[in-house]
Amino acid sequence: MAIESDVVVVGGGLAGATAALSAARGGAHVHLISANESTLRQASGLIDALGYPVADADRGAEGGGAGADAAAGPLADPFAGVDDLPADHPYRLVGADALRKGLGLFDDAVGDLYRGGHTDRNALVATTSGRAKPTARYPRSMAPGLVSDERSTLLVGFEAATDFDAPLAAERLSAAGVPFDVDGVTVAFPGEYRADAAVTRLAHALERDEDAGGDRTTRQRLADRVRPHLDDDERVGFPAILGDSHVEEVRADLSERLGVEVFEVPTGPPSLPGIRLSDRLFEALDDAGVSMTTGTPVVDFETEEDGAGDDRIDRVFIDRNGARIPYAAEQFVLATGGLVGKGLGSDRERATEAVFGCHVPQPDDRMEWSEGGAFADHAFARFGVRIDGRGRPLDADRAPEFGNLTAAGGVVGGADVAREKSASGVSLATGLVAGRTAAEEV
């Protein structure tokens, strides 16, 4: 017997979580199925809406061709750039209002964990590579480190956390012309740890304020090591490992010990801000009554014909220890990610949508998938299913693939999210619309 609900969401990343929340708040009983732990746990924790405009140059309507040229940036107002995007961009299809409401749903779900909801404008957040990244929402722990803040800054890296070269990041920020003095220093993390200690282990030590030897705790010893480098600096940035779930407690304690405000700099995976965000969103899903199944991929599906002769998805199947478990619903949301997230697969001939086999527009000649140069306008970057204004995937004739399927996030094509810095915004906007459409059809 199938496990039944109104809406089944396939995918547990930001798009899947947003679609599930949107559908649940529309009154539907929702079941979310995720193949693995949420991809949010590997993300920086920043919520980018649209950081750089990409002009609609000589790009073909069917997903490929010659290059669109990246225009100068960054954008101060992401909403102001939507009308200049290509006509088949997800923002143009679901509307800028969907982005605004998607961000609003996000703000409501994460509460005081994040900042940026007070304005439509992007903030500039300093990264570990020494760049200023435009973003629409950022963790509260990063707020004192905004690049628009003119306070002099000391960046502190750890010998054990080699993905953050604080002196180099400070040098690059200075070269970029930030409006403040910035220096960088690398110190040994307090206590005795292996040279390749996981950042999560270091975060645990700070959160628990473990014994660091010599009758000093981890935080006390860290402040002792940073204080001689402070000079006249008015704030201190550490890599984002200041605790697990009590980062504000750790930050406040270090700020008091150093006498200046402390902030986090976003880091790569494994990402503590990403883990905190994932935990908060899944708490919101639980509060909204969303049922969840994780660690088991959808491996198959069955269809039925509706009264008009069109196909509808009747149920999907997960594989649990060799057993096929069916999940039936009236509506389904596809939110499995793009090429990186494996929602799209590819071989030497074609790129395909992995679960339902939806149409993925692409050049017939594989040589046209990419251009010369790592940062060029590659056609593959925009691969994905194409949707209509209600989030329904379209077939090659631009008719809905199924009568009860919507799509959201990285599996939706038409946006070069890496160049635009729009991945999170596309997930929020399309997730909101996909979930809303599903709830309306129940």
Contents of the next structure:
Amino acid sequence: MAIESDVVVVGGGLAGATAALSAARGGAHVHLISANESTLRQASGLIDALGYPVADADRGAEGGGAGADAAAGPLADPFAGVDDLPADHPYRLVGADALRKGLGLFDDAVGDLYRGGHTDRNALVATTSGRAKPTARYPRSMAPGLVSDERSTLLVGFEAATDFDAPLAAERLSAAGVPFDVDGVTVAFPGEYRADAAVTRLAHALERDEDAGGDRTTRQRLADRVRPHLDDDERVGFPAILGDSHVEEVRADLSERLGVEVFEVPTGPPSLPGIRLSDRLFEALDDAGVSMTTGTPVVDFETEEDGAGDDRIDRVFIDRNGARIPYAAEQFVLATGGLVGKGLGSDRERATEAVFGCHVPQPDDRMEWSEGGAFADHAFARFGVRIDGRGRPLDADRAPEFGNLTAAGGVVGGADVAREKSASGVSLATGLVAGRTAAEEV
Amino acid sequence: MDLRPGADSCYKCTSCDTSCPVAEVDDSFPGPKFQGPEQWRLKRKEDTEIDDSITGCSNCMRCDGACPSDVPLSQMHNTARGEYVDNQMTKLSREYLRNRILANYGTLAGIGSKVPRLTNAIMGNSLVQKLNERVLGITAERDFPEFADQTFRSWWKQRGGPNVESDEKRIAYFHGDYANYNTVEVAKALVRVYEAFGYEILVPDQRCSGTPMFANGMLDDARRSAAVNVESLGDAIEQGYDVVASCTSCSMALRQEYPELFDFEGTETVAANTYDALEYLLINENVIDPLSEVDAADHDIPDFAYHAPCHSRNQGLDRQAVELFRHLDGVDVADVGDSCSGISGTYGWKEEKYEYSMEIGEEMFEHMEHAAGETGMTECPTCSMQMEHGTGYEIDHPLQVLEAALVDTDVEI
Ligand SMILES: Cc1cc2nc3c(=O)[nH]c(=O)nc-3n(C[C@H](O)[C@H](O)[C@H](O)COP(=O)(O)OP(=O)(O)OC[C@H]3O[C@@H](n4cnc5c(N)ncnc54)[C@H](O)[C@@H]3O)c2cc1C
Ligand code: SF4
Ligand code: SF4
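Alright, leaving the form predicted on its own aside, put up the form predicted in complex with its partner chain.
After this comes the whole thing, all chains and molecules, with the earlier chain placed first.
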């Protein structure tokens, strides 16, 4: 026997979640299997579609100045950049329409938590390092902080949460020529916490508005500490730790106390916006009737021959502390991520796809994998399986590897997501297609 | 055991810290990243003592599941705690005595359950509870779990053992102490459900799984228990039985902690052939179709507020009950969220941890109150205590719900 469903999705990051939702909407019963908690819990929460046109990638990644014109800096419209991408880029393979629909699926799933769906154009969001980052969707809590907005700004960092140096970020933003005045200040987080307190602990204190001593609550104290620095500032940005799940409540309260609008600045991991997004997508999956198993890697699979002499995947096996548990399905989706997500492995010889051993095109000589320089065109950044227009991974002869496998997200090659700023968009576009194809065939 | 390679694969992402329920409420607790990889790196320099904050860890093992880099966090905590208790804790201290008593619940229960009514009366006495708190540091806020009039093993013996014989479908039931002495109805539900599906059941010799012993650093006690269990369950496996447990901390111990901490012959075989009771049924039987034919209203099955125990989450089993009972008509099974219940076995029984335990549990209590109905459901006996303590609800085990829906009803299995 085995645990049975119509579609098994392997991998619980953004690509896996999107593929699962897409297949469930196509009417399939889906089982999502993930080796670890969602990687979204680490992610900034920004959903990038295409930030830099490939030809300008080097300049873009270094400079990234706000308000720069489209040719030199970030892309104003990610859809407009698709045709300039290399022919084997996933966007070219599945089409700009898949990106649009993938973003649509995302908007639908996250609802009021996100902004940006009203336009095709990229927004510029200020980051903790003082850059302006082009992105397609951003959490609602970050909306008042957009760089295109001309209101004067105060950035507030905390002594405890050290990865946001607010004065430095303000200085960099000014230097990049943002169209508003911006200052930064560092204050002590109200209440007594250990120096290495987890950011979730601080977020929790803000959400519950805990007692911060002297008959004042955390938020009251925080507002007291920020107020003297306010001058004529019209908005205030904090690192994104304003509450666990009730960020809007915390933001509204602080805005009222300070008399100006308060927003969040996306931080590095661990990231509250990432955690909120992951929770919201989990709810959407649950509502769609998707079954989920987390904490258990897929370690093996079995095939059977279909009538026509092609291999089909019959079942995959998860490892649960040494026990091998079979999951059978009609269709399978591979969404295990790239080198970081462990979907791709590499030894000294070759890069390989870790679960099904799908073909990963690569130069024969390892020396050709990368060219010098951090932002140079690393061949390995584009590593991954190659898919056709329906999301089927292809073998060396460009025929589908298996009759019933599709692939999505970081495991798919052809995109340099770090340079292009396209990581989430690639997951959404390919996830949508991979899930749709799977559902069509059950 | 050399855990340093594990410590080296930590890239300080702090996922573990953000997932730790204790660090979230106890500001004196430095969190799993310190307890695990950092402490192990420090230990490279000789003579470094284990930091006594290790006793603050409740052994919920959530950090394990959160680490993207597979750092063996709970193994590090268990090992460090064992070393701490062995080398740095005074064996005459009140804390040691109290922890030893809590960790060896089964031994006490064995004595108490010989005269269940008397024991229940004494332990339920508020004076005794106050005394326990003052002398031993066991909180007086909680009511001691009542002993059943008859233990499961005695019931099983009286019944004459299995009612079903089978050469193919055979399970060895690891009931653990709690289902034997206290929640006997859970153990009986397992027997009835599995027999309805045609399984021959063996109830092998067994001791406590060791979970409360690991959590209190009593590794010698745990080793003695584990030796008995591995041998007895190993024999059963040889005879064609798969091991099935109804408590998710028991299955966790057999599957993960034993291989991480001990190397008796057969430890790995036991781990690879042990399953949670619901998990095993879902892999091997079609439970969904018969369940879909049942209308809950015909069997007085209420709506449930379901809490997934941390140790089931760790095995990737946190969704199975909610997803299964979607197929049972007329019942709403609401998942009360992914927070820890806060009791973590013996943690919430300690006088100095009681408040933290309730603070951790608050999110779960709130969600339970928002969910439809006034009955809870969980696989873990101590989570069940906490759920009841915080809300006053009655709490069932998923096996009891399956029993009500499928056993002695007119459903074809
Ligand atoms: C720290 C961080 C910051 C980010 N910031 C941004 C950002 O600012 N903007 C943006 O657009 N995107 C960002 N992303 C990227 C985005 O969140 C996704 O990681 C990306 O879209 C790739 O998604 P994926 O699902 O393909 O892969 P991953 O996110 O890598 O997920 C892969 C999943 O597969 C699972 N898996 C792997 N092997 C197995 C197996 N054998 N069996 C079962 N499961 C397996 C893993 O556990 C994991 O859950 C960020 C990601 C991270 C980690
Ligand atoms: S086992 Fe639980 S309490 Fe202990 S450090 Fe890990 S997450 Fe925290
Ligand atoms: S989650 Fe793992 S890698 Fe991250 S800090 Fe904790 S131990 Fe290190």
